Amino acid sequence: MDLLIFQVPILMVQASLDGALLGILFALIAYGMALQWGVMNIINIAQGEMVILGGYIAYTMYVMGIHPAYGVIVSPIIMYFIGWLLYKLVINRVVDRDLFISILATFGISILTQQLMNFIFGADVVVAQSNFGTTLLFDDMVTLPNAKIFSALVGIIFAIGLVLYMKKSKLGRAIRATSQNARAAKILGIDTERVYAATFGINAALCGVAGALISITFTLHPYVGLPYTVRSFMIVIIAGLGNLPGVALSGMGLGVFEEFSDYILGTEFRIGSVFTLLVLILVYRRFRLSRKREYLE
Amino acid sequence: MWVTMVSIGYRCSSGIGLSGERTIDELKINHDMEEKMLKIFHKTLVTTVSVVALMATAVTQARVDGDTITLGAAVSETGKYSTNGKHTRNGYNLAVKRINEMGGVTVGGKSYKFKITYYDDESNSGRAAQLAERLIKQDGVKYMLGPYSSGLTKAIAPVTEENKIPMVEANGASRSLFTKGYKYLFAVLSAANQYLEVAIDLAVEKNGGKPVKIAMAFEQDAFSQDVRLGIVEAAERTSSDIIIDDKLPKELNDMAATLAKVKATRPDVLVVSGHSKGALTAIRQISEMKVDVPMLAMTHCDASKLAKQHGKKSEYALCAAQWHKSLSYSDGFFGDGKKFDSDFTSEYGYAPPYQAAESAAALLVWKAAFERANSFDTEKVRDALALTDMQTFYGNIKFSSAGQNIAKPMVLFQVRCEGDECENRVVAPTKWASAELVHPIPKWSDR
């Protein structure tokens, strides 16, 4: 156990906008799984390929000499027709049925992606740069990547205009309606198919925007899309389907908690106390729920 | 005996055996199971002989056909190790045009060209493991040339041991296949522990001899925690404090609160190395993060394309090699390593880093090993390559006994920059330093 951050009390500012701030990019993807979770009852195992897919696509830019920021306007619109494309594909095919094999068809789409971009970008680790510089705080103690800090602005907004959207437009209702009752909302004439298929590709559009932000943050490479895809998973187990602002919050809850943990337990300890912390949960919650039940009975 | 166990285990399985009383229909129904067993045991008893006799023709096939001799090897073609997998095949492949070209390999008064049998190993372990058993056992290869990476050439070492078939490898540093007793393995480069030992003392001479404060962060796997042995001993040696010791998750590309408590404790020396991504994760985030230190030193500077892909963010990076073209060792192949890095470029169209080096310099001590020989045996062709004591383009080559070798140091380059144009430059061992090692590394303020 390493004490150095309450020594250098410091440290704790640091971790803390660390931890939000990475906190927020993983909220960004599990907005997408929580979304089509929730309304299709899939869990997309090929989530994480699907953020890296979308960083190569800024890469792509960066490597054409397009500042690689604009990846977060032109990967999500590509990402949302091949999010498209994929449920036409694949995803139609199993929406209905058992969550295993759900499970089973987009794993194999995570295997397919990776040696696609493997073939496609190369094996390489490759990073795209923003040049965006650094913002120093406390006497230059506490540093914030300013292509962080963007990255951040740049999910809050996406996070809060996918919350207007499904709100406001009609598109947006009727994912809502679908969500809640497939059968009825195909009785009352939603087109749950046209449903099903754009809100797999709202999905990949929001990797899409992830990967973007990734590609200029941390670094791209065809097999890193594991620790995502778990990341995003565990943040809607924690936040709930359908629970768009506790996703937001469970993002940086996690990010933060995780920061500390790499400075008080050790980065060897940092994953496992992440997963040690998603056990407690669920251990807590189902006592609260049996206490519940006894209440009713 | 076998099938009365298996009769046992069905019978502990389907609670049968443990009831104590038994039916006559029980008794019945086991018998039946029993006969059924037989059967089954016949028919697999049959189909595995057929399978060994038909893989015994398979193996009675010469290993030298004519005037070739053919060496095996699983090299990844596709997966997480396909770019250093190239590198690894293209090193090989140049350098049996070349031997070929220059007259093959004399055995017995009589020419021999090279050949190498290819297999794609995935980057999977298990999957070299079973194509070193195919080469072996199917296609009857009795040479082997190494795959890369520390991983893979621990998945094939045991196999090729074995079958007690010789394998010269190039890509596997990892100290762990130099404690296993092996005798048919032999590593043309330095081990894992050596690669940032020598920057450990270069810090420390130049703190006039003092001892130095060392952080460090290394990733968790064979290779990169046997380098993170090597600066424990170092540390030991000079009396240096380690004050930082980091163990990076694989799956983590982030070193953020690495770098703060790096900033907070000010260390003499900071070392990384958690592969390509370490690398350029490292060199973004200190740079993000204005981390000032006196000395940065890294592994996989030349597989991630540090200097290329960070430009000036990775000047004064101190980096580890097996090999560095600047460097004055030659053969009658290759000449020197800058003629190997000009006949490297215009036949693969990009300058070879050091995995294709070391990769060629494995086929030049097979063909002094098999002349040495004078003789196909592989008993005798083993011996002949526990005495190699060679000098190639790639530095010098003498194996100890558990065949690692002994006779190469590693080399230090620094990344330089003038203008955007950044390169490599050595710095140690003195011997062939090309330029003087700039320290401390000048602050982010003033750079």
Given for the second form:
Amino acid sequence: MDLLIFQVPILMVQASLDGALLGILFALIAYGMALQWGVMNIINIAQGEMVILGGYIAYTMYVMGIHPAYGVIVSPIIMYFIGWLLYKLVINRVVDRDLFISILATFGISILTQQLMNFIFGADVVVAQSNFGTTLLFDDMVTLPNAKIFSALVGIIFAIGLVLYMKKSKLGRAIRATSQNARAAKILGIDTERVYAATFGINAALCGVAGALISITFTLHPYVGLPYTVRSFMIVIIAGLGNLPGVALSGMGLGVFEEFSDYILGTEFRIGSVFTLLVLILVYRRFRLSRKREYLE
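Mind pulling up the form predicted alone next to the form predicted together with the partner chain we just looked at?
Chain alone follows, minus partners and molecules.
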């Protein structure tokens, strides 16, 4: 175990900044999951695959000679319609069913999406080169890729834009009303079917933005979506549904945790540490719920 990070304080600054920037991207993905989970009561196991698919859209633009940064505009538009289509074909049949049924349905979408991406784009690990350069801080001892800074800024802009849209637009208010009480919203004349389709589309669009940012910041592979699903799920269960500040803080906290795990345990244990943390959180939540149940009894 390498404890160099504790012996050289500047490495702690490097890990913290890298983790915070990375966490903003995680938070953007998690907010999409929290939105559709809160409105539709569906846990989307295909969340990570939708992110990677959005990344491949930006990568395709890069291959065609278009700068991949433009993917943050093109990818969410395409992914919105893909999400809308998935809702019409699959999700609308499981919205009012048991939560486990929705998990199975989205798990099937996840597997299908993986295979389609493998067939279309191949199994090689790829990255879209942004050529944004780097920013040096603290007498050149801390290095931040400008692609990460760009990703964090774009993530913040889209998150703020979505919050304003949810508060100001007619559809946004309908989504909020449906999330509070779908039956009452339907009685009041809100087209809940349209709301559900739009919500799943918005979630897919956010995945498209995040995927485009990942394509220029990290690497893409057809089977690398699961860690993003796990991260999103973890952030949502920590922050709660509809709690955007909590999602943002939890996302950045997870990003910092991953970076420190990378420095201390090694890169090969980075994803393993995330899964371990998820298990610990679920066990803790289970313990708290059992204690609360005993107290009420």
